[in-house]
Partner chain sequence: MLSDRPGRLDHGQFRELAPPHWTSVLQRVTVRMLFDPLFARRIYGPEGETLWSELELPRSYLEQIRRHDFRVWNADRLRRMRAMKGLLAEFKASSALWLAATRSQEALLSFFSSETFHRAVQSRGYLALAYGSWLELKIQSTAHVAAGALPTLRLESALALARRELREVRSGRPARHTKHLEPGEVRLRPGYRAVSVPSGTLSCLQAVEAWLFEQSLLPVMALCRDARGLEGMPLPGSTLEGFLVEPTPSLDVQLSGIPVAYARLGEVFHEARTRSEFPSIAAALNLPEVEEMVDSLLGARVMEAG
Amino acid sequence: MSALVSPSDYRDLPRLGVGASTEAGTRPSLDPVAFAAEHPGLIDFVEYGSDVDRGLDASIRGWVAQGGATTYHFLDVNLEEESDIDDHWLSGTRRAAEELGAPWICGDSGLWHFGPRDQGHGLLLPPILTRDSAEITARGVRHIRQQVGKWVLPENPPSLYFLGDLHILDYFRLVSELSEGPILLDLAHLAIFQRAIGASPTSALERVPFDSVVEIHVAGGGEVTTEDGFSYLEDDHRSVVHDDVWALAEAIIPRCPNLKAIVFECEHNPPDRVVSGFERLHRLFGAASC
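Which structure does this chain take on its own in the form predicted together with the partner chain, if you write just that chain?
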């Protein structure tokens, strides 16, 4: 399949607004049709997370059937490992994205699994933050874009450790430049990175490639301490968003001129607990000039 997208036109992608995340077949999970009926105007679209093996579930098919806008979040390809982007994955992902009518697809960079894509291999690993790795990822992004015919937004992943000599924002700026494409910035994951390197959440704002950010994720999370006393910021998608993440949202969202979508990742919470989060994101996005 030839490229259906050109490097210049991601700025013309449709503005989707504020959306909710869901994941294939996972229960309990937010039912977008019921949620939208109970809270009109609160979710503009749904970001559906899945893999080629699970495909689309009944819940997302119901949302699409009633005309709901959707993006596709892959959970099963290693952008940092070119041999992982095989024909089976490409055709399955293209089919899912087309059935959803997704204007773009997205997913965390690095590795979704170690070794082959198989049972027991699932483990989200951050990319090695080097130019070498950014070049591999950019090649992967371009290849998928050409084969799937949609923009591919690589996302900064969460991790408790990072290796390499680049700041994660410099890494994604480089991936964006090399792939001539947009990115997805997950603010909870960025807060975790800042915590991991011992920096304040907003101390790296000058590194954000604002023009390239087409989608932003905001997710609930909080402090966790292990049995042996190690404390870290957990990205568990709880209903309450950490102050570090709100600080990043307030600082970054208004400065992204090509921002088209904000996803509140809150799929496992009772609907009434996430209403205020959606309302706050609507206010932020509405006030932004993008």
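If the one shown is the form predicted together with the partner chain, what is the structure of the form predicted alone?
Coming up is the bare chain, nothing alongside it.
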């Protein structure tokens, strides 16, 4: 069993830079080895998403074999469900993180499945935005951290509808405080939340726990309007990043002193369509570091 890491250690985690997301067995998916060869310097690391059943695929094994840095994004555990964090999941997740050499693991904080963990039960529902929920999530995060021996970064998930009395930034600030650990802030998901509650994208940024943000996600998405006139932002990981997300990136990235990684979630796009996004994120991250 791995030992619990010290709550002060996350500030000393390695600075990975700007990375790309990939997911187990998903096609089409960006090949990080080929992309890095064609566009040197644009990918500093890869964030690999998977579950204990699928494990690692050939693409990420090729990246690791050539010395590429990685993080591990779990897609299969409900942080608020104690029984879901069982020995089978813990051992599989620990094994995947160790094989990847990931300095930390991360995943959306919500319900990845309803009922027993199974490929056919996949969904992603957000947590209920209350203090009680935040306390349960924080306990789950601490437990995984102790058993896996790596920092666990809970991520704000995407949804058009939320229950509870907290702003999502207040919820994750609480989770960070109660777990004494860092978080992953997904800016596309935050933009969707802000639109859903009728707020401007960069309102309420004083609620961001800037010191606790170790990783940021940026993803493409666009406007969708239903036949009855309901308008929302869709998180479909297209190549074009919405202006609301760029506004958040420019406002938040420079204010996160412990930011170690930015992931451009663009795994389903032709490589030539995502080059400009990687270049812009490198400029933002480089300026923030300076």
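Positions refer to the first chain, counted from 1. Here, rigid core means the biggest group of C-alpha atoms that superpose within 1.5 Å across both forms. Keep in mind that what you see is a predicted model, and the values were worked out from it rather than measured.
| field | Flag for Thr225, CA shift 2 Å or larger between the two forms after aligning core | value | It does shift by 2 Å or more.
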